[in-house]
Every structure is written in structure tokens, then in C-alpha cells.
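What follows is one chain in C-alpha cells, specifically the form predicted on its own.
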Amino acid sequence: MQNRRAVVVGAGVAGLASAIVLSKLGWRVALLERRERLKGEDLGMVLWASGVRALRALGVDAQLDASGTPVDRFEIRNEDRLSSSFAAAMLGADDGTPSVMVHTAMLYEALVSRLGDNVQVHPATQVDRIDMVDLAAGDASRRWDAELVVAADGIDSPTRPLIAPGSPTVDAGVVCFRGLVPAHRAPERTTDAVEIYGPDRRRFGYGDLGHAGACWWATVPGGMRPESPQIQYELINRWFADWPDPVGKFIAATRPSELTQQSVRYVWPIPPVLHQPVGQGGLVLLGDAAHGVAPILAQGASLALEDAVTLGWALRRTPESVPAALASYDRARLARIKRVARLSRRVHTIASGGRGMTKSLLRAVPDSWVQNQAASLSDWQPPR
């Protein structure tokens, strides 16, 4: 595969990871990114054990290079009681791989640092053309020919309709506010990661980031708020005013300028195929462009890393034929992606129930079911 040319569209987690994989295989990679700088968000995120295994396969150790903090215990609560609590050891990680909370920007920097000499980064490049006859990707003035185009261009991917026109982005009807609190302002935490379910489709969660502080997220019904950060901050205080500690303490420790908001969307149905052969090459979807699952289970980054590692495995397994390798990639990924997507959508539907419904379901669901579902999310291993 020496001197083969690939184009990766998008420099998020999926794009960076796939560029690392391709560079290691000897491909020359053009990494096209619409932003002017390669920079991660100043937020926190969960990497399940599966995502940590993928990072290790890429040569990036989650705890050392991305400052990951192992999650020893997860808790699920409603406003007035603990509904479920389980140790990370119950997640089926027989190899001892932890799930971790990571600072998003640090993970991003770790991935950028692993880009090989074969990767040329082209920032401020808005890809608006994919040539499906003579395979190439380009913007208004430039064109990059390739034997492989990796579309890692996010949940609103303009590339996905070329492969899966029947897999649109669906609005989940909620918006998520997120914040990162520096260590010197972070309130005391009694556990590593918590998700609290309340009335009217509201949820609040927080996680420990070790020396980087702590992160939190709050989900409320509706769309993106147009108000100023100060007004948004006041609204969040009002929405969660009567919630138990430490919810109020996390909000109080956050400055309005540190808030971000994001509409919650997902791809449904999942594409029936993830690639399209083009001559002796092909186009393949990775990350949220392929499967943007409902984010309630925090699977997006882990699945993206799994995608990249599996793509590398498929190309090594069938080096003489890109179309055959992409077909192997599809077979290896689709069953898991569909399973995670169905579970994520089901949990989102439960969490979006009417007043009292979510609380009743949390009381009725046994811990063993929650633990089994969590274990199924962590059980992926890099293919060999």
C-alpha cells in the first residue's frame, strides 16, 4: 500500500484516527478540515473500554497521552434516589481495560501528535464536491485525487446521501448544555460519573477529570437557545434549581462564558452499507457521518475510534483490493453499529417519556439489565 493516496474529509476524532491508521499503512493522506485550526473543545467526554482499546491500537494511551481518568463507578439516579450503581469491573472488561473520562482537547492533541509525516493537513477547506467517477474530493478551487476517500465529515455529512440517501439526521427534540470546571473551582464529587434523570425530559450528569477538573452536561427539551450566555446561565439555574447536590454547585462553579450548547440529533435509520466502490478504489463513511447515534450513552467517540482501527485492519487484510477491504469493513462494523444505535435510541426514548414515566421505569428496571447493556457497549475488541 506504499504511496497510495487517500483523502480524509473532516478532522474530528474519526478523521484524525483514520489519518493515523492510513499513514501507518504507508498511504499518503490529504486531511481536509473546514476549520482554520485543528483544535479540540474545552469539554469532557466519556471513552468506554472499547474506545480505550482502540486508542491503544492506534498507539495512543488514553491515560498518559489524553490525561484520562479511570471511571471506577457509574451511577444512575432520579431526583430523589439512587436507581442503579455499578463498578466499571462489571462491564465485561476482562482484560482490565478501564472506561475513562477525558478532557476533549487533550484527546484531540494526542491524536494530532500521532499524525505521521505522510499526512498533509489542509485547514479552511470546505469540501463540497466528491467525484464518484474519477475518485476525488475538493472545494471550490482545488481537487485531491485519491484511491480512497474517507468521509468523516460529521453527523450532517453532505457525503452520506451519496451512499445512504435513506439515512437522514433526526432532531431528538432536546438541547444539551455542557461545561468544564477547572480543578480549583470544581465541587466535591462522591463518585466518578453520574447521570440524574428528572421530570420533563431533563437530565444532568457530571464526571471527574482528575487534575483537569470536572465536566457536566444538562439536557432540556426544546431547541437551541438564542439568548446571551448570561441569560442561558440564568435559565439553567432556574431549570435545575430544586435538584439535589451537587447539581447546583456544578452550575454555580461555571462561568456563563464557559457554557456551550448543542442540539441533540442522531442518524436514523443506520445506513445499510457504509461504503461505495469506485473503480479500483472507494468512498467510506466513518464516525458520526456513518452512524451518529443518539448521544445519551456517550458512544460517539468510542465508535469513531473503533471505525478507524477496523478500517486499518480491513486494508491490511486485503491490501490488493480497496473495494474488497471496504466490503470487509462493512461486514465487521455494521452489526455492532446497529446494536449500539438501537440501544441508544431506545434509552433516549425512555428518557424522553412524560412526567413520571422515566422515574417509574428506572425503578422497575433491574440493575442486572443495566449492567448487561453496559457490558455489551464495552465488549468490542480490535479485529485480528
Ligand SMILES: Cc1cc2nc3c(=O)[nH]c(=O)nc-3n(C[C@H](O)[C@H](O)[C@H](O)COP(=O)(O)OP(=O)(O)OC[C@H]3O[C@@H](n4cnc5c(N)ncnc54)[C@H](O)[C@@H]3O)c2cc1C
Given for the second form:
Amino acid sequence: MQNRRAVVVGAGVAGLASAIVLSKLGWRVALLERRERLKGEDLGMVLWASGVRALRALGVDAQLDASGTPVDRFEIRNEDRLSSSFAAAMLGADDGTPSVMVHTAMLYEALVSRLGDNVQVHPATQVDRIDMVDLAAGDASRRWDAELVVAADGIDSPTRPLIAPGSPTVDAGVVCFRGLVPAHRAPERTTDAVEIYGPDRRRFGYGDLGHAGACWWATVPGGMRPESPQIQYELINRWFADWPDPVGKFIAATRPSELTQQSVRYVWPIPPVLHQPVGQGGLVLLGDAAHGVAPILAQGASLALEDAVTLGWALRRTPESVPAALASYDRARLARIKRVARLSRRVHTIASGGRGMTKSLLRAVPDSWVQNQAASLSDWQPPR
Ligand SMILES: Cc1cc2nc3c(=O)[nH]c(=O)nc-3n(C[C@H](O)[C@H](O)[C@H](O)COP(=O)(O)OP(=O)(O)OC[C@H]3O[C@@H](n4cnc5c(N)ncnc54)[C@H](O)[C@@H]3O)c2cc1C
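Could you present the same protein in the form predicted in complex with the named molecule, rather than the form predicted on its own shown above?
Starting with the chain above, the whole complex follows.
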């Protein structure tokens, strides 16, 4: 079992996590990334208890390593009143695992520091060919032969069509602006993760990142804005003028250069299979490449980490057969992925409805339903 070779395409959360898992199992890993550097963005994100459990299984403590701040309560508000609120503790009730807000760049750093000696990183490598006969991945001038190719190349994965041609990326019809405010300028420290649903299908959320500052995210209908950061900033000010405190304070505390704009898309339908055997080995999809979900429930990174931990479990279970391990991986992952993807899409559709529809649904949905759904999203445990 010595010197087994794997190629991981993409060094996002999913690629880094799977490289860690494979390296721990003794595989020699070539990690191919098109960007020049392995670096996460200056953003904040929610990592649910399920994702925190997956991180721990990789040897990363979200709180210590990734500047994670435990979330006390999740709150959903209409702009005029609280709609739903539940203690985050109930999500990790079984084992007390917290959900956390993490600083994305620090999460990346924590993962990169765990890569280990078996992983060779090849930055500035844009994979544009996967050989499905003699399994290998490569770019215009190089080729990496492998027993296992892990495609963790993100939501626009050029690899996904090889396995699941009927699962395209769908435009969600909204765009998200995210801000990260340094600690000394953060207007409000809160242990809650709050999202406010307002008029015209706009939403604004915020949370705390401890010494890394505070973060906010603003979702508005439409496509990516072509204007300069300064003009985008002015538009955000206009769109969220008159919103309740502390929305204006967060925006005022942010500089245009601290804004990031992201298109919002998801994979639909979810691929019916996530892998393809090739000879004695195989190709497998992980993370957004497999199942980019609508980000409204903040599940994508957690799912990516769970994928990697489950791949490690499957390869440990049947070390003698990669195809058998990949089949176990599919069986272990698909039901959960589909459940999360369906719920994320449904909630996204509700949130994208007209003002009246969203508002009355927010009023009508009982707290207990929201809590049960949230608990079922975060109940994942690493397989044994
Ligand atoms: C607005 C927004 C808010 C979000 N908020 C949250 C949140 O709060 N919580 C949460 O859990 N998730 C959140 N997500 C989702 C989360 O960011 C993603 O699910 C997660 O980052 C997916 O990781 P990944 O590694 O699968 O893909 P990516 O992070 O996209 O990584 C893919 C990597 O592959 C590389 N790559 C691509 N093609 C090639 C190629 N051909 N050759 C070599 N390298 C290649 C890319 O450069 C990249 O580094 C949010 C997403 C959005 C859009």
C-alpha cells in the first residue's frame, strides 16, 4: 500500500482537506492549483457544528486555528421584528460542538499547515485535461499519473460533466457583497449570527470574528455589478439606507477596498453519482465541484469538509480497492448532500419571492420548524 499516488485538482477547502486526508493515509499527493498562492480571502463565514466536527477529524480546531468565534444564537429578522431565533448550542446538543464564525483566510492557513510531507503543491497549474483511460490529470505541458483523481475544482468544475453531464450550474439571480471590518473599527460585537430579510428581496447579515474583526454580507437581486468598488459601496449605502441598526454602522465602518462581490450560483440537479471507476482506480468529485449549494444556509464549506473526511473513511475501509472505496463514499454522501441541496434551494426560492410572500412566510413558519431543520443540517458525525 506504499507510494499510492493521488492527484487533487483545486486547493480550496475541499482540495486542501482531501489532500490532508490522503496524506495521513500515506498516499503521495500532487495538489494542483491554478492560482499563484494558496490563500483564502479576507471574509467571514459560518461553519456549522457539522463542519467543526469535520475540521476536528482533520486535526484542526476551528476556534484556536481558524480564528473561529462560537455563535451563541442564530437570528432571522424581518426588518421590523424578530422572526426566529434559536440557541446554537442546541445544534451540537449531543456532543456540545459549537457552530462558529471563521475568518476564511485563517481557515485556509490552518488547513495548509496540516498538509504534511506527502503533499506536493503545484501552484499556477491550470488543469485542462483528465485522462480517463490511463488515469491522470495535467495542463498543457505536464501530466500527473495517479490511482485516484480528486476533482475539487469548485462550482464551475470542468470535471463534473465527465461524471454528471446533467448537473449544470444555475444562476440564483442574486449577488452577494461581503465586508470584513477590522477589530478596531468593528461597530458592534455580537455573539449572534443575524440575518435580516428586508424589502425588494434584499438581505443583510452580520457576525463577529473575534480578534479578526467583524463581518457582514448583503444579498441583492440581479447580476454582478461592473462598477468600481467605490460606486458599489455607494450603491450598497443606498440599497440599505433606513435599515435598522446596526446595518448602517457596519456599512459605514467598511472601506470600499474591504468589499468583495460574489455571484451566487448552485448545482442543480445534484449529480446522481459522484465518482467514476477507471481501471483499478477512479475519479471523484468533492466540495462545490460535486454539489455547490445555494449559500443561503451557509452549508457549502461544511459539506466540503465532510466530503473529505468521508473519502478518508472509505479509503481506510477498503484499502485494497479504490473503486469499492469510491462506491462507499457515494453511498455515504449522496443522501445528505441531496437533503442539504434541496433545503438550500427551497429556502433560496422562498427568500427570492416577492416582499409579501417572504414576509408572510417568515411570520407563518414556526420557530420549532426552523430549529428542527437547523438541527438536522448540523447533525452530521464523521463516519466510523
Ligand atoms: C456569497 C457566498 C457566501 C457563502 N457563505 C458560506 C458560509 O457562511 N458558510 C459555508 O460553509 N459556506 C459558504 N459559502 C460556500 C463556500 O464558500 C463554498 O461551498 C466552499 O468554499 C467550496 O469550497 P471548494 O473547495 O469546493 O471550492 P472553491 O473554494 O471554489 O475551490 C476550488 C479551487 O479549485 C481551483 N481550480 C478551479 N479550476 C481549476 C483548474 N482547472 N485547475 C486547477 N485549479 C482549479 C480554484 O482556483 C479554487 O482554488 C458561501 C458561498 C458564497 C458564494
